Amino acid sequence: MKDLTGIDYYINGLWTPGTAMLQPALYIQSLADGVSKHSNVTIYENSPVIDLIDEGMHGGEKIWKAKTKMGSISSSKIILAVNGMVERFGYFENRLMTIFTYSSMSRKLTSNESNILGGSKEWGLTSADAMGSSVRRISGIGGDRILIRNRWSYNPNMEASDSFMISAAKSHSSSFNARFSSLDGVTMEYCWGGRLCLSLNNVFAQGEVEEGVYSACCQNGLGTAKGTAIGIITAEKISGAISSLVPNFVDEEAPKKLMPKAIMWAGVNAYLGWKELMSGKEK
């Protein structure tokens, strides 16, 4: 691992060959642009949707205006492809949950710092416990760059607070310097954080939620793999097409209620910050 790495902070791991790495944004990104390029299909970034209007029935089909602040689309199918912000539209309210996961970046290493941390100029390491650290270093578009991934909460509102991220952003320079001692000086250049969504029965949020609507949401912390197959499925459904992965598919139960959303907050987190804890020098 002090090979691959550059550091001996690990004692052990478990190699799984085979896998990749994706630059996520590059990828939905260039996705897009070919879908775009080799499809009559058009996107429109920037343009989220504030509201879903019932325009009535028309040719026999019931109608729904997709409203923007710059504009409208009607459709007789609709799909919600939003995950925990399906509840926004009024559909599986007070059963989803949404948790907040957080990431810093380090700035650009220079040559040295990369000479001097040595290893392979880009790996990944998954924490053995789930409230440890994500590391990976990544290199090509943006330099070569560390990547420190911890900390959780559970947001009701969809928001992180800005304390919150402070926290955060003092965490994930801890777990930095504790495992990166040769690169002192290097400082993290970005921190973010991400919604996950989920349900207490770990099932999607899926099917015609009204006529016409259809719910593609609750990937349960697995967007690429879980996001795209529930997609799959949910245009296949509208379509009539049985092509891929309808066929395999059993309808699940639907999500869970939750409990009121105070006692939710207080119970989620306190949870989470006790995993934390627990987790020791993974975080």
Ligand SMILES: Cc1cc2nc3c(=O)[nH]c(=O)nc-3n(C[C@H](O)[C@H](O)[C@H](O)COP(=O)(O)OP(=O)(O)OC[C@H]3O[C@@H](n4cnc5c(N)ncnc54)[C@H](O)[C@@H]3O)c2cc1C
Second form
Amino acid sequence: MKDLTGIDYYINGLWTPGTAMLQPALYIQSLADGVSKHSNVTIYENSPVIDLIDEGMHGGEKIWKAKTKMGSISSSKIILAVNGMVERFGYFENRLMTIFTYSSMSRKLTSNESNILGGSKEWGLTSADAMGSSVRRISGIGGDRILIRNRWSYNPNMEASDSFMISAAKSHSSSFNARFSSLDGVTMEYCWGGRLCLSLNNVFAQGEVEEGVYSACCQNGLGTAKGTAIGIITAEKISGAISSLVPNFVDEEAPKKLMPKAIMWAGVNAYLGWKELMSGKEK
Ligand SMILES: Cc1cc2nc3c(=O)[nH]c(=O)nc-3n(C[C@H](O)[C@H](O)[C@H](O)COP(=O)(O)OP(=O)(O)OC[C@H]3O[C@@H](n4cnc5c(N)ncnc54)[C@H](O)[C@@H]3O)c2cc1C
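The form predicted in complex with this ligand is what I want next, because the block you gave corresponds to the form predicted on its own; please supply it.
Every component of the complex follows; first up is the chain already shown.
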């Protein structure tokens, strides 16, 4: 562990052969660039759909109009890939939990700091405890940096609070300091939180939810792998071009109904807080 990370915080770890580490923002951005460059697809960013209007039957198909502030698009087939926000469209209501997790990224390490730290220039550790910290060292675009991810909050209103962000940032700094004592002058440059969607029974919120409207949501925390898979499966099912994942996909049961929001909020946050406390040095 020390050879890999340069630090002696970890006693041992489990390496999974055949895995790859990717930079998610770069991956999504490159995918979007590739799609725009090599096909007729136009991606409209920063244009949330504010209404999905049933325009009735035309030529034997139901037509839906996705309306944004600036314009609209009509189609007989719609895929909702909006994570827990699918509830706002009226689907899977009170069946999905929007949980936030938080991350901080250090400023760029100088080459001197990088040498002092030692170890490999790129690695990623996922904690054995679900409430523990994920720690990554990245290099390349954006410099040599350390990322720490920990803390969870359940926010049924789908917004994270400023006070929790501040508390998460403090938690990241203390997890960083506990691990990287040789980098005592290094501070965090960025801190952010983001939404995950979970269901009680750990299933996707997927399938045709209304004629021509398909959902590919709720990745239960494994966004990159499971999100890509359910996106491919949904697109293939709609287009009829069943070529890769569809044959192996077994239809799952629907996400289970949650208890009333107030009970869920108190219960889930108390549970998360308790589990975080129990995670000890893994955090
Ligand atoms: C700090 C952090 C670290 C994480 N680390 C990992 C990790 O290491 N590995 C991993 O697999 N997962 C990780 N996750 C989880 C992963 O990011 C999520 O599971 C994943 O992003 C879910 O993907 P998604 O596309 O379904 O939803 P999202 O990424 O939430 O995307 C939903 C999109 O829908 C858009 N949208 C919402 N409403 C509308 C609307 N009305 N009109 C138009 N667009 C709309 C949003 O703008 C957004 O772009 C992490 C999450 C966080 C926050």
